[in-house]
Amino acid sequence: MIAARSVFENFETVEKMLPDDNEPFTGIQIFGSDVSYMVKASVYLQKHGKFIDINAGCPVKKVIKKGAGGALVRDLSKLLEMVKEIKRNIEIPLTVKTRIGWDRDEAERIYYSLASAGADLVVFHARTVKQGFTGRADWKVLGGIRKKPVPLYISGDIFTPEDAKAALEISGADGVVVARGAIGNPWIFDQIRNYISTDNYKEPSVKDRLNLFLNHIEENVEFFGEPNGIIEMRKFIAGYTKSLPFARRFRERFMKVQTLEEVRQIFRDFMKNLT
């Protein structure tokens, strides 16, 4: 997720975030309110990703105040102009991730408008912008969309493979998008694929879970340095250690460490307690 203006005002930082040659299926999500900047950013970024995605659903107040993210649902004419102009100027697919409406369900109108404007795929987080992340995502709101000129995907409250299968069945969507459900649980994507095709999936072992978590931390430190790369990982710790014994003590210690060597030590201690 990259601010369109930052592509031109702070490209040294943006460049570090772009997919590399080892990420062949990665798209780039952009957000902003200025159509011209969104178009220019898309044109420039298209050589770095496999598709461009417009963020038209973020409910965060500082994003909304700038007329970006979910604010575009309230200004549908601008969003449609954005889609048309970006699509006209890029050579890779253009997708849109949005909400079902600002404060009420308008999913059907939004979907057909975006498809007509040129979007190649539309993802709905099944809440309104005003809801933020409160209440439950209403997967059934997409059920009325029968004719689909472009693929329609569902998002919101997809935390387990069972959630994904239910969301697809209830919504009638063509695909499912996982967001918060992947935090600390990157296995969820393979689990969903397996569950949909075989009604079965495996949970990662404790060793696999912790090894991947440590690898994630090490790569984050390589990217952000110490202690920033470690501090940034605090938001992932609950997901990676969910339901593990002695996890509370581990989390308490993790919140205080500043160096990678300290991190490795508390991981060694944690593994000893688990064996």
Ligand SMILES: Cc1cc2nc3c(=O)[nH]c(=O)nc-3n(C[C@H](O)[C@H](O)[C@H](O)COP(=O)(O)O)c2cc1C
Second form
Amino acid sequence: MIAARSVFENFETVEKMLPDDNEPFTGIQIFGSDVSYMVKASVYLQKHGKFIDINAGCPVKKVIKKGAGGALVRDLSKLLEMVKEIKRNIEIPLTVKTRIGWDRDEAERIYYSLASAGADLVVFHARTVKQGFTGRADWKVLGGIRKKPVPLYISGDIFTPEDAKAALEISGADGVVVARGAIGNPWIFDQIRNYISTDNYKEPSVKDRLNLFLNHIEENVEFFGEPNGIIEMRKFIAGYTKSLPFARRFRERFMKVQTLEEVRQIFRDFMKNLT
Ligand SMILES: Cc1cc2nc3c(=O)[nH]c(=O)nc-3n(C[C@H](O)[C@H](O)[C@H](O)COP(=O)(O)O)c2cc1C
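Mind sharing the form predicted together with this ligand? What's above is the form predicted on its own.
Next comes the full complex, and the chain you just saw is listed first.
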């Protein structure tokens, strides 16, 4: 996710966030409230991503105050103008990630308006903006939308392949978006695909999980340096080590280290304990 203004005001940071050329599916999400900035940013960013996505769902107060993210649900005419103008100016697909309403369910109206304005796909986080992350995502609310001029995806509280299947059945959506459920479990996307097509899926081995975690830490250090890239990874440790034996000791040690060499040592010790 990139703030539209930062494309012009903070380009050094933006450049580091752009997907590599070899990422076949990565889209770039932009957020902002100024239509002309959003258009200019999209025109520039289309060279770097496979699709542009408008953030029309973020409930964070600072973002709402500026009229961006979820505030666009309250100001639907501006969001629609944004969609029309961006669509007119770019050549790659344009998608919108939004909420089911500001403080009540208006998903149907929002969906059809966005599709008419030119959105190629709409993702609903099945909560209102006002709800933030409280309560449960309501997978039922999209159930009434039958005729679908563009694909409709659902997001919210999908943590397992079983959740994904239930969310698809209940909402009638064409696809799911997974956020928190992918933290520490990036295999969830393959697991969901397998579960939908074969009714079966595999758990990754302990070795695969640890290897991927280490790889993630190394890439984070490449990006943010030592020790920031390591400290930042603390928030993912619970996800990656969930239900592993001896995980408590591993986590305690991880919280104290500052260099990649120390990190690698903890991983080696942990692996030794497992074998
Ligand atoms: C740490 C975190 C960061 C997020 N960042 C974004 C974002 O940049 N853009 C966006 O559209 N949604 C963002 N979301 C919202 C998710 O895409 C998703 O709609 C929401 O978390 C509900 O799905 P979940 O239950 O699978 O987490 C974020 C959520 C979390 C927890």
